[in-house]
Structures are given as structure tokens and as C-alpha cells.
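A single chain comes next, written as C-alpha cells; it is the form predicted on its own.
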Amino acid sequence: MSDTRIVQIFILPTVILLICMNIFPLIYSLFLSFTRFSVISDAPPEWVGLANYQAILTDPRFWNNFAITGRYALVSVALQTIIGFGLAMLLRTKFKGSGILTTLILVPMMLSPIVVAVFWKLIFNPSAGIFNYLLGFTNINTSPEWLGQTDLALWAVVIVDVWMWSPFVMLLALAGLSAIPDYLYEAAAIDRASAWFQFRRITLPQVMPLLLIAVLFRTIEAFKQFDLVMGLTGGGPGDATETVSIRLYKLAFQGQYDTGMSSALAYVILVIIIAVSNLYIRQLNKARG
């Protein structure tokens, strides 16, 4: 056998493993988006056409939890990007402990969702936690309650994510910071340029493209944020919380099972991810040139 016919068979393998595990279920969930099928029933499903994706864009609560889910990744990922940057440009220049420095900083991108969920459910606790405390809030009976009043919810779980995931900004925004070459900056002084010009012509179109990827990154995760929600509040108080991955949980797991409905809310899900990914890769495109 030739060397190709050798690597073919080697291959072939992996890719039947791929197609079983990622392609099959990806056009199977697409055809039981078009049918009214339970998982727990043993009725075959029904083709029903365009009936779940009426449902869904017809009915005021999902469009609820597609503003909740608005909210809370464009306030999250602004504050990431704010805070990344801002970590990066103070830990660009070395200096005595800024590795350990910046270890540290990058602990809690580390850690399980779902066990920052679990501490920082601890520290928003209005009688035990450290956070009213921390806040000036030292009555427990007049003590903001973080994760069961409707109106803090929401941003309790944007404080805990901004927590989490600013240091990944921090460190894309530091790798191309890092990249920047020093003889832009020596002819920027040389002219006599301000530290403002310099970080207005210089620094931020160099990193911009990493800051956007960052950005990208992080605006993707945001729409399909779960287990730090759910170990939170679980989409409370109320529907505070239920951001569009929380309900597609509840839809398919919770209740009647929904699996036709559900599978329709992840294509829905899908098809906004693709379109704001596409807006930020024409901006990134735009950045690079």
C-alpha cells in the first residue's frame, strides 16, 4: 500500500468517531426541531414544520430571556474587557513579583463554574457572607439579599463572571501588548509625542485585534453562560435570571420535556451566536487591515 492509502486508513477511523459523536447529533436535534416529540414518551415524533420556531418568536417570554441574556453579556463583557485591559497595561512593564503577580490574577479562569458558584453564593449569603460587610452593610436585617432580590440577581451574576473571566481578557490583551515592537514608542517620544497620542495611535490599534478575539471569545460564552447561573440562582428570583440557556435546560429537562421545542431554542440560540460572531469577525477584520 501506497503512504497515502496508509495515512487514509489510519484516519478513517478518528473521522467516523467524529461524524458519530458531532455530526450525527447535529442534524438529528435539527430534524426534532421541526417535530412535537417528548424524550420520555414513547410516541415517534411528529412532524409539525415551522410550529416550535413560531412558538418561540411569538411568545413573550422567550423574548424575556433573550433580553436578560442581552443584558447580561453585554454588561459582562464590557466590564471584562474594561478590567482586562486594565490589568494588562499595569502589569505590561516588569517589575519585582509581576509573575506571581499575574499567576495570581489568572487563578480564577482556572477554577470549575460550578465551584465559584458554589463560594460565591457563600460570599453573597446576607446573614454569613463577607460582601454586605465588605459593601458597609453591617445589619443583617437591612442587608441587601445579592441573589433573591430581582433587581440585584442579575448583577450579582455579572460581578461573579467579570471575577472569573476578566483575566482572560487581561491576558490576551497582555500577549499583544508583549508584541508591540519598543522602536514605535522611542519615535513617538523622539517626536515628542503625548502618553495619551501614544496610547491612542500606538497601543491600542496594535492590541486591538487580540482585544476583539478576547471579545469574541467571551461574547460567545456569555449567550451560552449556564452552570454559573444555575449554580447561583438557577435562573431566579423569579425569571430574574433565566437567561436563554437556563430556559432551554428547563424546557428539555424540566416539565414536559420538551425535546422538539428545546432543540428548536438551540437552533434559534445558534443562528444569533453566528450572526453577532459575524459582526465582530468583519471588525476584526477591519482592525487587522
Contents of the next structure:
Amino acid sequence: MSDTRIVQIFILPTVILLICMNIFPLIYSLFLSFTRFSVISDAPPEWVGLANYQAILTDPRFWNNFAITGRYALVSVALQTIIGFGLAMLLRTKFKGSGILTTLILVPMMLSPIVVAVFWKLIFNPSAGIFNYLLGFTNINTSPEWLGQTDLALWAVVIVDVWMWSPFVMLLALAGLSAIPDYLYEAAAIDRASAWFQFRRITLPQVMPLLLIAVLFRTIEAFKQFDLVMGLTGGGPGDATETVSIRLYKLAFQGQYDTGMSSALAYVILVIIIAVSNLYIRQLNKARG
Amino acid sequence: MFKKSIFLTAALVLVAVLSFGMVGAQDISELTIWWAQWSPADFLQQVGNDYEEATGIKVTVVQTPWGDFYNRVGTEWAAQGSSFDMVVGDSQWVGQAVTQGHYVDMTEFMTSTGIAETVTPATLAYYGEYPAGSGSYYAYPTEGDANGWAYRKDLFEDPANMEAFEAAYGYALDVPQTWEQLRDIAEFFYRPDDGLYGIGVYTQDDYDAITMGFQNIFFSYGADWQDGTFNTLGVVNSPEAVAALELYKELYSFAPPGTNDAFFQEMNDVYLNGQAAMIMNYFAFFPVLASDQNPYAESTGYFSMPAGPGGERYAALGGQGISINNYIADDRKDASFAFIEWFAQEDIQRRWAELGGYTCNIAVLESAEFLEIAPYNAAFAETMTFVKDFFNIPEFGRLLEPAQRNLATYVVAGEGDAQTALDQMAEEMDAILVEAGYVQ
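Here we have the form predicted on its own; I need the corresponding form predicted in complex with the partner chain.
Following is the full complex, with the preceding chain placed first.
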């Protein structure tokens, strides 16, 4: 038996697994997105062409879901980047206990999102939660209902997401900061460059590739965000926090089992994520020069 | 010679496999029942343990949180899976499960054994029959349930409260006979400065909570989901429905803060922590209020739904029937039938009721013993005479979504008005029913 044949035999199980678990579902769901079909129905898929995509792109509710997701991703990732980078700058200089502090800051991102959601639900509770109390709202009758008011619910989700994932940005930013050679700062100091100049011309450009990777990951995650929103608000009140992922879940499973339409929506989300990722990757390549 | 040996070995293996299969077919040693995660499922497990003692067949009740129960069962249906032998499914599922072939037809079993005669007609119709009036049964009514009310008798019977209430509203403070009276009482006990709130109502929009809570008023006000021909336009958004929805929102304004995503657990929570003077809940969740966990257990009373403006009384139907999974082997179906036949016996149903299960067995329900077992049983027995349900056609899940969303948007999020919410709901439901072929 030739070496090539042996290699092929060893690779074959993985290829078969990939085809069964990834390629086939991908192609089959693409087919289903052009059909009217419910997975729990006996009826076979009925070809409807582009009707599902047309329905998604012309339904104001779907556009509202995309708008909510966009707002959530934009605000959440922006805050995570600022806070994460800020924390990294603070922890860049070693001091006594900085190791323990860094580890403690990383704890939220190690927790299960659904557990985080359940805990924050209690924290936000206007009767028994501590969040309003810390903000100075001591009268439960006038304190805000973070998860019950349409104007606050999305902010509540953003707060939890930022609490959970800013450490991730911090971690990558710290890696980028620690890789900056000291001689660059030494040379700048000899030239009497100000701290702001050093930050703008040395720190930021040097850390930018890793920061962009963090932003890329966080943006993709924000677009896919499901468990945290589901656990905190379930998309409510009304549809105030109904992101596309929540809508997709409701369409695909919760009572509806509209497999055709949900497959189409999944592909629309996939296209958007690929497009956004490409934009970031271009920026990343530019930053790398 | 070599070939002969291979054939002989293959034949022996085949015989062994078939023999093993036959032995297995005759000897089912365990049965699996899927149900939601709540106390009645624990009670069913205890009854199942009795069955194991009696027959040697182990019964395992697998529990899933209510919010995920339908999804889990639906996914199993989609896979035509055999992970469970029986499921205690919601009343609304029957249409879908029957038309899509997920449940075993139990008509012959129910009628030939006489079991159909042992349960109340309403529970048999709502939990087991499909289509309505067809006489075809797919479930044995297991857990009869509906919405009722728990209230603080110490507050209601307090002389100072009684005097103040009568002075303010012109009639005596008592268990409300009408929805208007219930509103007045909720308003009267709304004392946020004292940490006391008038009422607790369902608001959660995950599965069916807010719709079920609203239905109590909706039906009692003379409104309905359709006119008998599946027309929803002008029906779901009728003036009666609008008045009912406005009242539901008003009731929510007297509820404790933080009950914007509330279902049975949150209702009991606000009652147990002394925040609510009265709460709506399914009777199945009242046992905890009669237990040591409730500091007000001694002074907790229960009442059934009040009447609407026309004197009509309706309660949103809960409860479930036990059905057999169509995708299991025939021998497992036979074993499941045997379990249900055993479970349906009067003495077992009496035991079921003693444990806390809400039997649908007529003889047990009518017994004085049952009415005295628990303080809420009398209200339960009364309620089960005027229950009414949401759509139970296969499209119920799709119809539930616009109901939940539009109700939550108006009641909880406070957006728009009742008329707009119901207009939107009626239109969306109509589109679903037109697409499904119920309406031309």
C-alpha cells in the first residue's frame, strides 16, 4: 500500500465526519431555505423559490430584529473595547497583586452565559436585586425595572455582556501591549515625545492588530448572541430585545417549527456575519501593513 | 467446509439475535414518561414506584423545565425518536400530535376498557379527543388543571381593611364575584409604601403564560379566539376583547415590581414573600401555598374565576393527558397501555389525588374525601366545570406567538393601546389560518 493511500485512509474518517456533520447539513439547510417545510410535520418540503427570503427582507419585524442586533452589537462591542483596552493599560504595569487582580477580572468570561443571565436577572430585580440599590435607587416603587422597560432592557443586556466580555478584550490587548519592545518608548523618550504622542504613535498602532481581532471575535459573537439574551429577557419586553438569533430560535423551534423560513433567516445572518467579518479582516490586514 | 462453517455461524448469530429480540419483546422492564418539571411529575414518579412494586416494571418520569418542554418533545417528534414511551402532553398539543402522527390512537383502548367513562367529559374532550366531538381519543386525562386564585384571608378579613374598603367602594370586602370587584380589591391593596401590592398576574412571554392569564378575563368578557369558522377578524379584536385586555393591563399596574416576566414560580414567590394580596396561578402550583413554606398558609384562601359583565365565568385550561409515543416498538406500546390501564383504576386515582395530583376521575372528584384533602380542592372542582382552552389545532404554536408578543408588548412593555394590539393579533392569526387552509 502506497504512502498516499495510507494517508487517505487515515483522513477518510474525518472527511466522512465533516461531510455528515457539517457539509451535508449546510447544503440541506440551504435547500430547505427555498422550501415551505416544518421539521415536525409529515409533509415533505414544498419548493417556494425565493419566497422565504422575500418575506424576510420585506417584513418590518425582521428589519427591527436586525436593527436591535446592530444596536446591541455596536454599543456592546464599543464599550467592551474601551473598557477592555482601558483595563489592559491599567494592568500593563506590574504591581503587587496584579496577577491575582488580572485573574479575578477574567472570571466573568469563564462563566456559563446562562448562569450569568440567571444571576443578573436577580441582580436587576427591582424588589430584591442590588443593582438599583448601588445606583442609589432605594425606593423600589420608583426604581427602574431594567428588564421590564422597553427603553432599558437592551441596555441591561449590554451591561451584562460588557461585564462578561470586556476581560476578553483586555486579555488580547494585554498580549499586544506586552509585545511592544521597550526600545520604542526609550527612543521616543529621548526625543522628548509626550505620553499622548507615545500612546498615539507607538502603543495604539502596535496593539491595533490584536485589538481588531478582539473586536472581530466580539462582533461575530454579538451578532450570534443568544443564551445571554434568552436567559435575561427572552427577547422581551414585547420585542424590545428580540435579536435575530432570538427570532431565529422562536421561528425554528418555539411553538412554530417553521424550518424553511428559519433556514432562510439563518443564511441571511450567515451572509451578514461573513460581510462584517470581511470588513474587519481588511482593516486587520491594513493595520498589519 | 470453510463456507459451511461461515453459514452455520451466521445462522446461529441470526437465531441468537432474533431470540434475544423476542425475549426482549415479552419482557419490558422499564418505561419512560416525559413530563414538565413540577410537583405533579414528582407525584407521578411516586405512583410509578408503586407500579414497579406491583409489576416489577420500573417507571421513570423524566422532567424538563416548562419553558423547554414543548421544544424538547417537538425535537423528539421531529426525529421520530423513541426516547420516551409516554408523554404527559399539554392540551394544546393534541391536534398537532394527532395530525402529524406522533400519538397512538387510544380510542379502542379507552372505550373497550370503559376508561373513557371514568373521567369527566370536559377533561376527556380537552385533553384526549381530536378532532373535537369526533369520539377519537389520543390521551388519558391525567392532570386536570386550570387557573384559580389564592388570597390572603388575614388581609381580606381584617376589620380595618373591611371598613376602609366598604367606605371606598360601597360594598363589602369579600372574595370577588366579578372581575370589576377583583380590580377594586387589587387597587385597594396596592400599597407600595408598605411593600404590599394588590395582585399578581402572568406576564411571561416565553411559552403561553401571558395568553393563559389573559384568557381568564378574555373568555369571561364574552370574547373568543374565533367565531366557529376560524375567523379571527372582528372576533379577537372585538370590543369585549379590548375591554378585557385593558382590564388585564390595569391589573398588572397593581402588581409587584419585577413581575414583568412572571409565570407560576414568580406568582408563588410574590405571595410567599408577602408582596401580593392575591395571585393567579394554576391549581397545580397551589400545594406549596398550603405547605410550611408559606408563612401565610393558615390564612390563605382560594377562589375560582370571577364572572364577566354578562355573568359568564371561564378559566384558562391547564392540565395534560398521558399519550403513547407512536415511534416506539409494539411491545413497548402494549406495556404503556398496561400502565395507563393500571393508572386509571379508581384506587390508583385516589392515591394520585392523595399525593397531590389533580385526578380527572369522576368518582374521586365527587368524593367528599377529595374536597377535604386540600384547601384548594373545592375551588378546583368548581373551576373544572367552566374551563376553556386556546386553539388546539396543529398550528397552535404559530398562533400562540402573535398572541404572546402582542399581549406582552401592550401589557408589559406598555406600547400602543389595547385595540391596536388586538387588531394586530387578529390580522396575524388570520394570516396563519388562511395559509393553513382553515379560512378561505
